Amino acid sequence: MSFWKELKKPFFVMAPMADVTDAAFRALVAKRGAPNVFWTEFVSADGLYHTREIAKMPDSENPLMRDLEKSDAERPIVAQLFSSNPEMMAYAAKLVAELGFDGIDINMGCPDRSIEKQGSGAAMMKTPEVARAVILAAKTAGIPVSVKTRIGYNKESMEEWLPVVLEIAPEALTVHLRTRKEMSLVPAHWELMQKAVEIRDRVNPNVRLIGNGDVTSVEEGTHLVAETGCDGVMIGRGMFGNPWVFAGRKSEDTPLEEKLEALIELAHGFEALTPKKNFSILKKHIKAFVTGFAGAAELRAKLMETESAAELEAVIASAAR
């Protein structure tokens, strides 16, 4: 049986976020209160094919394979892929299955222009036939397939778009409650979640439906599930500076010492990723962890200048004296 069928309502899942939900961050979250489902950063299916089959790049040097690293503490875990090419998706899906992932998620909502130029991400909403073919290709790997999308491209069009996905019976469907045009510039339209539920119930009631957008706590998500009728909630930015979010803890309830210890742990884990990522990527986490207390701005400024986990740890230790 698919793990999706075993999840009890309401359930909470980790949002896939580029340069955020890497192996180091997922390990941090897993130790402090795991979500019901982990998600990787999104990975290019086309890129996986070309780096491994054409360029013959060793996996140890391949940044795309690094993004598919995982541990047994992260279960169930879904690898998010993007592509507008069914053949490339089938290749990547098979690879993900061989790597031991519990599921595949297809990104059909990313608004990044470079992704859309490939016909992927949010651009998939413009090409429903291609979207169907890509989902069917992913299913050939034999592990659960889910989809993450938005309520529409330039305007809300769930009545036209969601059935395209639901009719092919993914195990789960995550709906980011904004259009592609809105990006993340307006509040998520949770008032539309009930409409999405009604469409799901009519077209394919067996699909687990997940709401996404602006949820920062389990308490808030539980209320929204009860209010709208969806099955689960995806939390994204609510994880920033709060790897305890899935344990039900709010950021303001965590002592500063614990937050700084978590940041140090994350920095060392981040530095251990192979191939390495630029340490400056960690700055978004520094901003999230080091805020809301006397002297935060000064400490944050110093941490922003660090270039290694050891330097970061030394600055925090000096500030604690």
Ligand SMILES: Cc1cc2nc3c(=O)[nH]c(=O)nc-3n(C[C@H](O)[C@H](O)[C@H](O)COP(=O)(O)O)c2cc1C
Given for the second form:
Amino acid sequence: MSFWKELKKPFFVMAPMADVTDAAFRALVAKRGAPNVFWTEFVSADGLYHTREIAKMPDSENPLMRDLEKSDAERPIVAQLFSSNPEMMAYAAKLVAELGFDGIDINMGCPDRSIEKQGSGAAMMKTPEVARAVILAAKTAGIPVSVKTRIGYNKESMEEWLPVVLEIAPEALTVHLRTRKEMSLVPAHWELMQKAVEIRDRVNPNVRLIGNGDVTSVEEGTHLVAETGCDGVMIGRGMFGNPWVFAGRKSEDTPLEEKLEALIELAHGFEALTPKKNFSILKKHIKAFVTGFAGAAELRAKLMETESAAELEAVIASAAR
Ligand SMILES: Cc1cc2nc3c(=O)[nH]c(=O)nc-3n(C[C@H](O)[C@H](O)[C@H](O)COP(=O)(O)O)c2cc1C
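Having seen the form predicted alone, can you show the form predicted in complex with the ligand?
Now the full complex is given, and it begins with the chain already shown.
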């Protein structure tokens, strides 16, 4: 049976986030309060396909494989893929299934121009036939398939768009409550979640429906599920500086020392688990963990200059003296 069916309402899931939800960050979150479902960063299905089928290089040598590292502490875990090419999606989905992932999520909401140029991400909302074919291709891998999308492209158009996905019966559908045009510039339209629930109930009540956008605590998410009737909530930026979020903690509830310890652990984990990634990726985490106390700006500025976990740890130790 699919793990999606076993989740009790309200459930809370980790948002897929490029250069954030890597193996090191997921390990940090897993230790402090696991979400009901983990997500990887998005990975290009075409990139996975080209390496073997065209460049004839083994998958193990593909640099994209570093984004598909995982540990058994993070279960269930879904790999997010993007592609507008069914053949390449089928290839990548099979690979992800062989790697032992519990599910595949298809990105149909990313507004990044380089992704949209490939017809992927949010651009899929403009090509329903392609979206259908890509979901069906992912399903051939035999593990649960879910979709993450938005409420529309230029304007809210859930009535036309959501049935395209729901009719193919993914196991779950995440709706980021903004249009492509709105990017992340306006507050998420949670007032529209009930409409999404009505469409799901009418078109395919078996699909688990997840709301996403601006939620920063389990408490807030629990209210939203009760109010709107969706099944679960996905939390993204609310994890920044707060890897305890799924344990029910609010960011302000954690003492500074514990936050700095978490940052040190993340930096060491980052070096150990993602050795090929650039240390500067940690800057967003430094900003998020080192904030809201006297001397934060000064410490943050020093930490931004560090280039290794040992250096970062030494700067924090000397600040504590
Ligand atoms: C740094 C960053 C990276 C992201 N990467 C992805 C991604 O790889 N795949 C995806 O579907 N969404 C991605 N998103 C969007 C988030 O998953 C989420 O939909 C969005 O941030 C809104 O949720 P939030 O308000 O809880 O953060 C990203 C967002 C941010 C801020």
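Residue numbers count along the first chain shown, from 1. These numbers were taken from a predicted model, which means no experiment stands behind them. Only residues modelled in both forms are compared. Take the two forms, superpose them, and find the largest set of C-alpha atoms that agree within 1.5 Å; that set is the rigid core.
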To one decimal place, what C-alpha displacement in Å is found for residue 275 between the two forms with the rigid core superposed? 4.7
Kindly list the runs, ordered along the sequence, of 3+ consecutive residues whose C-alpha shifts are all 2 Å or more between the two forms once the two forms are aligned on their core. 51-63, 273-275
